[in-house]
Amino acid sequence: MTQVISDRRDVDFVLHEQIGQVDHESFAEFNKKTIDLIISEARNLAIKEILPTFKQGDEQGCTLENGKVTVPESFTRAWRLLCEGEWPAMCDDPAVGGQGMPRTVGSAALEYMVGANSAFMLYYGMTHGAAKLVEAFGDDTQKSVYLKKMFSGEWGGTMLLTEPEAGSDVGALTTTAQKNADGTYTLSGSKIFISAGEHDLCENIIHPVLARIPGAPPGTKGISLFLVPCSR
């Protein structure tokens, strides 16, 4: 296929002429040859594997049957190849499963993939965002359990934020979290617009959920964030 998602000459110009070589000691291994190889592989994956899912995804769509959401057939192969290539954590710390790339290189690679099918890449985006929440705010146990599996794409991720009666007023949420004797919490409430909230690409989907502990102050100051796995 000759479809041009992003012009390669433009990408090369930005990376090698406008920005210039990455010279930080943390990225010493990312010379021009390595960067060009990464971008070429990202472009190939985007054009050959992800781009075809755009049309097929529109035509087939997701299906809901017996409480199970099935993604378009073509998404399954594209997701597997995305994960096998370790693309979901390009710029993240190798200690948690990342490749440690410079962010400029990762952004250029993602431009091809998102350009090929932004709907498909939403599964990546939600997962990566949820993983970064765990990385930033999780304790050591949570990080050891969740990060590598999420950054590898083995587990997915979402964000449960909007509620029917609250809309964009996050501080008006009514979902509550009641602490249990074992230190966990039981959450009660309703959320809507949960992108990637249910699908069959991963064996487990991790939900960062906003809720209020009884006695917490009103508004956004009283909101807490809970990590809710949804193993099948």
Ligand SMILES: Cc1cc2nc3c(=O)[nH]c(=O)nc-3n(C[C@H](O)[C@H](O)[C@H](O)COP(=O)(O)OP(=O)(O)OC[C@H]3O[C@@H](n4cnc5c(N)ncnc54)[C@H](O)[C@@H]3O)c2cc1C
Contents of the next structure:
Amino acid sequence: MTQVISDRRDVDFVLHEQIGQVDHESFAEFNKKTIDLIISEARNLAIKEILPTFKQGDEQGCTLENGKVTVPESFTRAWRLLCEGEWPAMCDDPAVGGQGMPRTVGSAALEYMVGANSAFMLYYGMTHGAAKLVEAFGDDTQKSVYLKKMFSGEWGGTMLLTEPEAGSDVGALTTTAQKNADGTYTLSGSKIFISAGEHDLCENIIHPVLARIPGAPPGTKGISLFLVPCSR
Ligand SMILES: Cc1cc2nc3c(=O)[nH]c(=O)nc-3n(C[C@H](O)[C@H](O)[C@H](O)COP(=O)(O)OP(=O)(O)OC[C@H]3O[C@@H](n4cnc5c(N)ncnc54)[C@H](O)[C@@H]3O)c2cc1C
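The form predicted together with the ligand is what I want next, because the block you gave corresponds to the form predicted on its own; please supply it.
Let us now look at the entire complex, which starts with that chain.
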């Protein structure tokens, strides 16, 4: 069963024969030996630690008690190992805690992990996406507060777009953001269908939230984006 996650010969063929050595000075240390080691370690983690979470995830699921969500037990150990191995920021900038790997190698490593349990890896995907958003659009203070913690997996991330009456038509959202005297905003509204929106894998979950500032134009043109940390 395990070998069908991703065929190692296919992976090696694509990385070494089809694509070959990535000719860029920032990837100089990623020679064939290093790449093979990374792929073997990713495969080991996927098969030994992540794959077993798939069955328990299905059988046990998440539970909600007193407003707190608890993930299946096995997810906690797998998340810790994922973070300890610094897998969440494989291809990211070393300046923010990444390993600076070529994206080709990171994608091959991720294929094993996502193939082992895509529901589990969604926590990584949401977090990484939110971190990339801060990296691309955040100011210096936001970057220094959030990036290392999110790229390391210590803090989680999400995206809060959808509302009961605003799905495909995201511009119909009614969540408002009122400016406070200290420059922060108070958000009011209801979001639904938020993947990884609440869980106990991280001490803090960072929610990028779409909302409208009073007086902003209707539709998508008047939407702003806010970062809302939510410690457990
Ligand atoms: C598994 C899952 C995870 C999700 N995770 C997140 C998340 O993390 N964060 C988040 O913000 N949201 C999340 N969502 C919500 C997702 O973004 C919305 O479901 C999506 O935007 C569609 O909105 P809706 O469900 O309200 O459907 P609607 O927008 O009401 O659409 C219903 C149907 O009408 C059709 N339709 C809509 N508009 C038109 C049109 N103009 N013309 C023709 N047909 C149309 C659609 O194709 C669809 O078939 C998630 C949804 C799912 C299923």
